[in-house]
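Just one chain is shown here, as structure tokens, and it is the form predicted on its own.
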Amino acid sequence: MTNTSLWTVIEETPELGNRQAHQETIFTIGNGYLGTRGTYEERYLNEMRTTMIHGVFDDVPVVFTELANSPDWTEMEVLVDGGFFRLNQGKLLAYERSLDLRTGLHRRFVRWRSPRDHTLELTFERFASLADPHLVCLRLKVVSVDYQGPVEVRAGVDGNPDNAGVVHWEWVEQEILSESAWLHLQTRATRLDLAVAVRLAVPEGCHVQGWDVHNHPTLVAEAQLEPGKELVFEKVASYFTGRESSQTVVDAKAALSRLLSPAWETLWQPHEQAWKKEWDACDIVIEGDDEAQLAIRFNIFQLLIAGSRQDDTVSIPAKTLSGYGYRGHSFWDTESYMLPFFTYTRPAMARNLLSYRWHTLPGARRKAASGGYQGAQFAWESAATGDEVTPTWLTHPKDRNALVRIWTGDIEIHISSDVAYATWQYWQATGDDAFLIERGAEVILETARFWASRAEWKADKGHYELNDVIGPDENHEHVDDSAYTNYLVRWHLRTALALVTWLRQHAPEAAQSLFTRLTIDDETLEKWREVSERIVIPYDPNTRLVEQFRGYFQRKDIRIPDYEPRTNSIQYILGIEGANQVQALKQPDVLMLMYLLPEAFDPAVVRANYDYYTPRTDLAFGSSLGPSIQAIMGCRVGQVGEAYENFMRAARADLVDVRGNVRDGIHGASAGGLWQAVVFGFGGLAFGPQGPSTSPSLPPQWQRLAFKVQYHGRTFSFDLRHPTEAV
């Protein structure tokens, strides 16, 4: 029988003050199309009530563009017993809200007691449908247990939403059906469509009538109650936006005249059936830590809620759908963070992901262009179109007058070499020649003749520098020669030749069209060959320390936990001008390096690199991707305990709130580590010649790991335990 209390999330008591923007995050439910916040049904103060759909950007001032709110179809207020249901009047009897990450249920139970001292019982579930993400359903129960008389549904669509104050939609029309609405609105600046549709099924012999309220089309129905008597009420809407229709309208009336009245039980079908196929690809067990086992499907969902399936012109935000965190603009946090994810469980999707970039290199030719470079530069912050979007300047995070330069969108650049991993990791993982030709190789490229024109040569010193960048420890800006960028570089462009050469070999007209096309010639390949030989690799062989940057063990020295206790990162306690002056780090730069390039590095490399720059890295309040990292290498170099209490950083990121932040989304780039961390740290899943195979270190409570992945098309099934239990 399956534990459900390690499939759900559970939340026993409402939040409406300091917690509640934290759990309308946590209970977020999507399909990879749109993403709606957990708010509640009725309305509260300070609430975020939001529904993001994929691709839907719209300009917005200082930040150049940001995921457009779109309006919101959860609403469903409860007029009863003389006044509305509210969780903050009457009397709270019973209350549990849930999560089940099996199918992606949101589900509230409440008893109430009015203000007239009527008992009542309401549960609200609502899904997004995974079998037609056009489609999200709400259905209400009530029953009265001892009362008698009317009761008004309202369940309206608002089209109102704000970004925190910013208003992206203009009304178009909308009209007002027997039992159903429709509403259609256009973005102010991108000028594209969308078109919202619901409909309202209700208890037999209840009428429902229309409010035809300018920009909130409401649905309203009143039945009668009596003692012991349920009512069911229906909420059923499709969205399309222009980005995928050409007549949104006309496709949202149809998606729901197709639906049967009510609709909740054909559309859950296939919905569940669409559920069970994600987790028997995905799903990870780990037997001994309730805990670990409940936050890595916590965290699986999140990322399988934020993919696409269908569209493969979008990426997945650094806060996915969840929240106004970042714009919705994409990071590397896609790439090396949550691709691996995708790549080896549920590898079509991870293709739609890096096909997003494929379609994108126009933006990153721009950018490229705009430096005076060659090629294709990706964009620290991509939205829509793969032009810099990262904002210049933002509030201080100690002065709220007072505004600090944004350099990463100038200086950030080693972004440009993790979507090249990513795309070579796809393809090894998956061998899928195909998009390799047609559109990786590309990436692949283009990216690789940015850094040949980006590199600069010291004739005097007889090699190449990148100088003024910012490696992933943003901590430090305005650095040269970052270890983490220069390593990757050089392995992009070595793995750019091998490219050629393959694409001569499997592809020949394929690829002398796209050198044609690129202007690669031998002159190129030469240069390239060149600055890989040639670049600075800052690595020390008398003590096997990498350097983080040149001048990096210049900078004050600082361990950590000299500053425990703490509840704030080290930057903002030293301020962020004061934590450039000194070896703090953000996140662990050469560990990340030494896990993507795990062959540059022998064993006693990777331990006194491990030694010296964990006490110097702020796990506990830095960025949310260091811990996953570090919990990996942990792993590799035999510090399990370590490795076991970094992971559980990752793990309570968003479920216990640990940075304070999860207001403003789910921490995507953590999720994806999550995994990786359990499969590449914990598993020591590797590939070789012969295919994955596994090398565990499992934390002494955890007495099985299992999980499945993806291999050139097979699925390989890993059932992992201590050597003393293994079967």
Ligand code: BGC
Second form
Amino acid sequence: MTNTSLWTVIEETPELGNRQAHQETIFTIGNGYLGTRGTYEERYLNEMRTTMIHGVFDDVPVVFTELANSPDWTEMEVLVDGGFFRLNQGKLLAYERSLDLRTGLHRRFVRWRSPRDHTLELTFERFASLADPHLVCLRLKVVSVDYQGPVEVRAGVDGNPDNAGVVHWEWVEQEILSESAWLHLQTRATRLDLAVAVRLAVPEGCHVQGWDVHNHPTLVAEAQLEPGKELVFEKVASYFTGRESSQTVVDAKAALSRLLSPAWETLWQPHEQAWKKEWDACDIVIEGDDEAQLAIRFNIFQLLIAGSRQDDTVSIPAKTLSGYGYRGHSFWDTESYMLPFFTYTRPAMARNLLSYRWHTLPGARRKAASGGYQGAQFAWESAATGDEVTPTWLTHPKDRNALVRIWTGDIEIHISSDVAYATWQYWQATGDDAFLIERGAEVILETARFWASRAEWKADKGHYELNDVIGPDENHEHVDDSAYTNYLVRWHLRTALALVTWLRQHAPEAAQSLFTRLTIDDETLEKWREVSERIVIPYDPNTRLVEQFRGYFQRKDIRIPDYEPRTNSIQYILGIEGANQVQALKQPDVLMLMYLLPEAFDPAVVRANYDYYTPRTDLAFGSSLGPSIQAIMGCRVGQVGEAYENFMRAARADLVDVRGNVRDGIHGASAGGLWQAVVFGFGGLAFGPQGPSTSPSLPPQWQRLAFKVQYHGRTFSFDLRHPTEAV
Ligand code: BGC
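Now show me the form predicted in complex with this ligand; what you just gave was the form predicted on its own.
Starting with the chain above, the whole complex follows.
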């Protein structure tokens, strides 16, 4: 029997205060097409009622473009016993909200005494169909204990959703039909169509009335309730955008008219089946540690509802489809943190995500050209087109009247290799030659061309440098020869050369036309070889240390433990300039490199660098990308206790809101990193000529760790336990 507590996130009291926005993020549901935050059906002050649809970007000042909050489908106001049902009026006799991770069912049960002293039970349930991602469904059951009289339900679609005050939509048209309604909108700048159709199913004998409120069509129904009786109302909605439909209204209406009324049962079955398939492929079982068990499932759930199954032109935003942080932009978070999960469990979704980079090569080419470089340079923050959308200035974290210059869009350039790495890893894991030939190769080769033109030849020193960059550790800006960047560039150019050889052998015609189109000739290859051989590769054989960037060891040394106890990041405490001048890291940088390129560093080198960089890394309050990678490296050097501590930091990032910013959305990279920490860290998964194998180092309390991975089209199941002690 399944232990539901290991699959269910529970809220025991309503959150209408400080934790409201956090809980809205946690109770997000979605299906890879859209995501809906966990606001309640009835409205409350300060709520962030949000539905985000992949790829629906609109222009906005300063940050260029953002995912537009789309009309909300969850609104359902209940009028009963002479007033509106409200959690903060009358008396709450019992309350529980749950999110069932097995099926994405969001459920709220309330036993409520009305201000007029009557008792009712209300159960709200909703899901976003995984079987048909255009459909979402919401059901309300009202049971009376001692109330006799009417219950009215008002279920609208509000065409005025805003992104914290910014409205992206213009009204086009709307219509009320007998039991349904639809609304047609368009984004203000990008002129993207969106249609939402909605239908209300009501108890027998009662009628639906349509209120043709401008930009807020509303379906209303009233039914009579008596003690011991139950009323059920169901709202089903369908969304279509101009991205996938040339007749959004027709499609949205048709999607509903095909359904039985009520539709819940017929929608639920295929939805549940679709979820079962997902979990069959990627559940992780951890026995002996309930908190870790629930957390890993919660984080896998977040990845599964964020990645698209149908659309290969969208990536996953850093905060998934669950909040406004980073405005729906995508970073290396997708490739370096989330992709391995998809590559090894849901490869078709990984292919979609990687295809997004292929589709956005034109934007990446524009970025390279704007800096005077060749090939393609991926944007640090990317949205619909692949053009750079990192804001240049943002409000200062400590002084709302001051601005901070954001340099990442200009000089955090390692992302081009991160994308190439993920592409190569996908190919190695799947053997998907068709993808490599048709799309992946172009990504790897075009970005290699960028590097060859970006590397700076220093005739006096006889080597290539990459100056004025930012590595993964963003506490240090404008650094020269970042170890992470340079090692990855060397790997990238070598891989590009190997790829050229492979293509010539396995797909000579495709190779020829690609090389002609990209102007790759012998001279190009010679340059790649030369840069890969002569790029600065920091390493000191005496200390075995890799210096994070030139001059890092000359910065003032500090130890993070000396700043404890604290509740803020080191960068916040020391200020942006202050943190830049000391050796404190926002997140693993050299250790991230050693994680990605294990064959380049022997165990003694890894150990020396682990020991050096760990006490200088802000794992508690620095980037949420840090703890998972640190956990993996802890496992590699045999520090399982430290690894577990960091693993739990990542496990709690969202559920416990360690950084106080979960209101802005789920930390997608941390979710992906958590999966990697379990599988590659504690599981010790590695791939050799015989395929996947494990060398586990389980935390002592984990009695069992079980997971599955896909490798070259085959499923490999691992069921790991501690070795039995010899007697
Ligand atoms: C991290 C980056 C990350 C970005 C988006 C920053 O705070 O330092 O590594 O890509 O957040 O999550």
